[in-house]
Amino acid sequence: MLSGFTVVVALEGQWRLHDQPVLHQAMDLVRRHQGGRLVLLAARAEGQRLKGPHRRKLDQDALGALHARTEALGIPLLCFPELPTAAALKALEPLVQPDAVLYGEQSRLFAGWPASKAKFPRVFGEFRRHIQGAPEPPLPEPEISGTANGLEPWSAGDLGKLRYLSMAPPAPVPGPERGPNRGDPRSAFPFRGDEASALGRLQHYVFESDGLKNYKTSRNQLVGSEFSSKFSPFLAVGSLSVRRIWHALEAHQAIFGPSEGCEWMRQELLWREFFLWSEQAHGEAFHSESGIQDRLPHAIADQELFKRWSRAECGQERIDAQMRELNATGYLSNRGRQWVASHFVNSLQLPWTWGARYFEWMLIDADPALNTGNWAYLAGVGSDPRSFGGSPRRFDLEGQAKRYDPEESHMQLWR
């Protein structure tokens, strides 16, 4: 058993070292006690839903790279992927009885409620008008070396029992290595999910390419890796901080001046913030079939039709192409997601929660709050201002295709 003052940090799905407030808190505690130790724990956060195969590969990238970094620093990273955090801490008791346990939190722009909790806005426009204060600045990496005092107190057998990550996937190789979808060259997300890849993508998109400059006009495209930032998968696996992105946008503006692309990117980050806090404000109603509007939409629980849709066999060629991409890679463009959800709700008339859960399982960047928020929006039970007292938003698929994919490049790619 470890002796001396020990702090365990349950990372709770946040697989990075930069902008990790909990690690700074832990280091403050450790430094107050001479000879104190830091132990990191990777387990399943309480209430976390199951993840699909594409997302698990991305998590493996991020966690494997984090292990390589912490191992080099002599910091043990203990992994219990099948156990919730409380059960993992219980399993550790024979070898670790921590003096303090701290818990990581999902990256958000605001540490506290950005708008009134009691009267939290139901639509985004109102939320943006009532934001109080500015986003928090990102924190640097903490200095955690020298806090483990080596791994000698644990034998190899002990570490094996703890499922210590000695057999973790290797750290990413620098350079243009393909990520979890490298088996399909058509993937629009050909990146690894680790922290180094996330920060590299941020640097490239914001400072080394025209990506941010062109973001407003390119963000609705369907094919390729450069039409949008691709930050969302890194945010989902916790290898990138949203505050780090916001800080990069401010730095870009300071260097190059204001731009529409920068403003549109900020708006997308605020949309993410809106849905995260909206889920917290509305509780169970947020994920219910009747949504925050408390009205049950018309739907037909046709399981056979749902199966055909999920297999990309619903008969609408553009929708089937989108579903083939989703199933093969775990990724869809923002425009493609809207097409699929609108068709699912309005044309197939299937229960929107079925589609939402399928997306949550398949997408590499699925977050329950963001995924549900967007599906409920298009189902007419969420935060779409047009749907309050009215009908759900419905896309003219042919018109959309002529506008955003006039050469049918996506459909040709995913036949």
Ligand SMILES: Cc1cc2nc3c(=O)[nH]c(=O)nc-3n(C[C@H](O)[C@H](O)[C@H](O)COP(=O)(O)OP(=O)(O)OC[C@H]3O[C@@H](n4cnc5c(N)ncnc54)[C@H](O)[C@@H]3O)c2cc1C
The other form holds:
Amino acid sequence: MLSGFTVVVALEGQWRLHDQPVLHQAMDLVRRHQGGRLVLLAARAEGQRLKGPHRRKLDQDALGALHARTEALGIPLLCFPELPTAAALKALEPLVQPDAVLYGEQSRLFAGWPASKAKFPRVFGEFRRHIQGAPEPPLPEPEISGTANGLEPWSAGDLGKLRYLSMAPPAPVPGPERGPNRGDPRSAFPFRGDEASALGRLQHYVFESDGLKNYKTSRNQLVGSEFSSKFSPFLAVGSLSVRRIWHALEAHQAIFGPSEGCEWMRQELLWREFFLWSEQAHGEAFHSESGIQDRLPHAIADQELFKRWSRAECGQERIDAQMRELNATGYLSNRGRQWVASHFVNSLQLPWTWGARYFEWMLIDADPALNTGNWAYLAGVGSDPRSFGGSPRRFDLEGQAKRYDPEESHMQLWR
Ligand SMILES: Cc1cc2nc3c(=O)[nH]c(=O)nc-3n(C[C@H](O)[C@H](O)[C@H](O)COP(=O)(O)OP(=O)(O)OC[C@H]3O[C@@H](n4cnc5c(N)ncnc54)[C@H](O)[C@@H]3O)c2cc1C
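Right, the form predicted on its own is done, so what does the form predicted together with the named molecule look like?
First the chain shown before, then all remaining chains and molecules of the complex.
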């Protein structure tokens, strides 16, 4: 058994050092005990489902890069990618019986939402009206090395023993920062998932390109990396903090003045916040087929049709093109996701939870709260105000296609 005051930080899918409150809490504990040691743990949060192929690759990028950074600082990051945190802690028991275990949390704008389930707003407009004040600013990277910060150094022998118990860290996927080696050359998300790439993308989109400036008008497009921010995959693997994005938007406004792009981006980040708190407030009902409205939608459990849909063979060529993109890259534009989900529930009349589960497996930015929140909204059992007591909103696919893809560029690309 290793001796000395030891704090284990279970990062639970938050693969970054910036704006990471749990690391600051851990360092406070170490300092209060006038010295101690820090172990970082990479395992699965309790109850979290296994990830699909695109998402796993992104996790590998992010975790591999974080591992390289923390090892250079002399802090072990022990990997148990398939195990829940409790099982990983058990595996470490012969060597480490921690004095404290702290848990990383998904990045949110607000630390808490003061309403109970009964009082939690069912629709976004009301949620927005309840928000008071701006989010707290993001935290800087903590100092997590050196005796000056209260840390006892690990001996090479102890580090060796710890590594022996855990798995090898994932090696970052080789290849250039962007381009064909990052997967399908047509991908709208041709980036790595690590923290440096996430912060680079934030800088590029907000300050170094016209991305944010054009966001209000470009956000409904279907093709390319620049029509929207592509922050979602980084947020999903925890290599980017949402407060860091908000802070960048404030800095942009301070330099260039208010803009519609900034306002729309804030609005979308608040949608994210709404679904995250909504999932927490409504618990199991949020993910159930009857949703937060407690109303079973009409659906036919046709497995053959579902299979054809998932293989991009449902026969509606625009939907099949979207599904080919999803299967090949894991990314779909927001407009594409809306078309697919609306067609799934209204035209194919399949159970929306099947579509949601397939998306959760296939999306590179899969997040159960955002995914279910959006699917339930489109299935008419979630937070769409138009659907209360009525039926789901239906997208007129032909009209939409004329408006958002008049040149058929998406269909040409994903034929
Ligand atoms: C059926 C369906 C399923 C979805 N599943 C997911 C999912 O699993 N994970 C996920 O991150 N997003 C999901 N979305 C929301 C949205 O499509 C993606 O967040 C967005 O397309 C990601 O690209 P971006 O980062 O370039 O978005 P941008 O347009 O640049 O938006 C910036 C950020 O705002 C947030 N945001 C934008 N739109 C929404 C929205 N409708 N709901 C909640 N937050 C939003 C995201 O965090 C996004 O990264 C889903 C939408 C639909 C219709």
